[in-house]
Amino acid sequence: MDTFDAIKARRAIKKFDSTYKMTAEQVESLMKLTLLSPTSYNQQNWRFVTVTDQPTKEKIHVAARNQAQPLDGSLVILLCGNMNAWKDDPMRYWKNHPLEKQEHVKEAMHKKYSDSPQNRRDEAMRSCGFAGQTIMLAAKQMGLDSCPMVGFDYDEMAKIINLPEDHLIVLMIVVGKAVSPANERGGQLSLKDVVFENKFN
């Protein structure tokens, strides 16, 4: 599929089709392509949860307020954010470029997120961001469809899948095969009400 097609035809799907499952050779391949998304400083601070067991997907669904997505779908992937991950070992982020370069960055990173939770917290943010936009338009790609949600207790969430105290949740996003498509659009924005060039009017 082409990549404009993929992301004309990239919709929320609600309805699931229970009977449909992934390969394991199919949830490594979405997961592979995932890891090349953009993280800043190259930290790969995005961590992924997948989650194909019935029993947890059925405690997920509960903790989504019994939400039908992650139930019925084949793959469930909890996006969370490392807070720690500038500075777990952080020369291997640029391993394959001289020891010069490996130490910039690493000094770079302590400096913008060791006496920052709020930058640490936005980094994680953005770079499941990026992961999700990745996971779901690789899976439209591989024939699948997706549905990004947040609509869940965080709380509960965190014990299902065990979260690190050092870890974020950022989104859930559930991919398997639609029963029915989705709905028409909410309806879109102009491209005067939301793009401005060079600055705000």
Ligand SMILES: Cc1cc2nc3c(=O)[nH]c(=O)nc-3n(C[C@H](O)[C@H](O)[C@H](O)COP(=O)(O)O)c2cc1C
Contents of the next structure:
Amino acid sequence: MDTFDAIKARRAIKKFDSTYKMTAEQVESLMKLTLLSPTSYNQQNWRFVTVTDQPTKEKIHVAARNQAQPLDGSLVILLCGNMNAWKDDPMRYWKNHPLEKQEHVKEAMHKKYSDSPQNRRDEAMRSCGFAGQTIMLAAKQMGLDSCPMVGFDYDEMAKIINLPEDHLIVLMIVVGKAVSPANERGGQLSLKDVVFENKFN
Ligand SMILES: Cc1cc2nc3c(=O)[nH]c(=O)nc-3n(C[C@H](O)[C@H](O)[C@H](O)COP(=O)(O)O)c2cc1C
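Mind giving me the form predicted together with the ligand, seeing as the form predicted on its own was just shown?
Now the full complex is given, and it begins with the chain already shown.
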């Protein structure tokens, strides 16, 4: 599928075919593509919990205020941020490059993140945002649909996925086969409402 077509065809699906199951190979190729998403300093600070197990999906469905998508979708992905990725063996993020580059990035990340929980959190949000769009567009290319979601009880979800202390959940994405198309678009703002040439008015 052409990228422009995938962008236009991606919609937040509410009803998935509960009989459709992705194969382990499909899940793996989707996640391999996801790992090509950009992250600042290439720190790859996202962590993904992929759920296909039905009893776990049922628990997630309850934590998601009984929304149907995690119950009926084939794959539920929790996109999480690791707040300590910046200091967790950071040389590996540039292992294909000379030592000098690896050390430069390590120092730069230390400067940006060591004293700033806000910067660490912001970075998790940015990285998971990009990864989320990769997941949803790649799913379209695979003939699948998706729904991004944050309508869930955070603490309950953290328990279900055994979230480590130094991680946070950014969002959930359900992937599967739509049984009915998305509702009409809510109504997009116009270019003039949101795009400003050179500076805000
Ligand atoms: C961060 C985020 C959280 C969302 N949470 C939910 C949710 O909990 N349940 C749901 O049905 N849709 C959820 N949505 C879907 C939005 O309502 C949907 O993306 C928006 O209305 C635009 O529609 P479209 O994605 O079909 O273009 C969420 C979307 C985003 C980006």
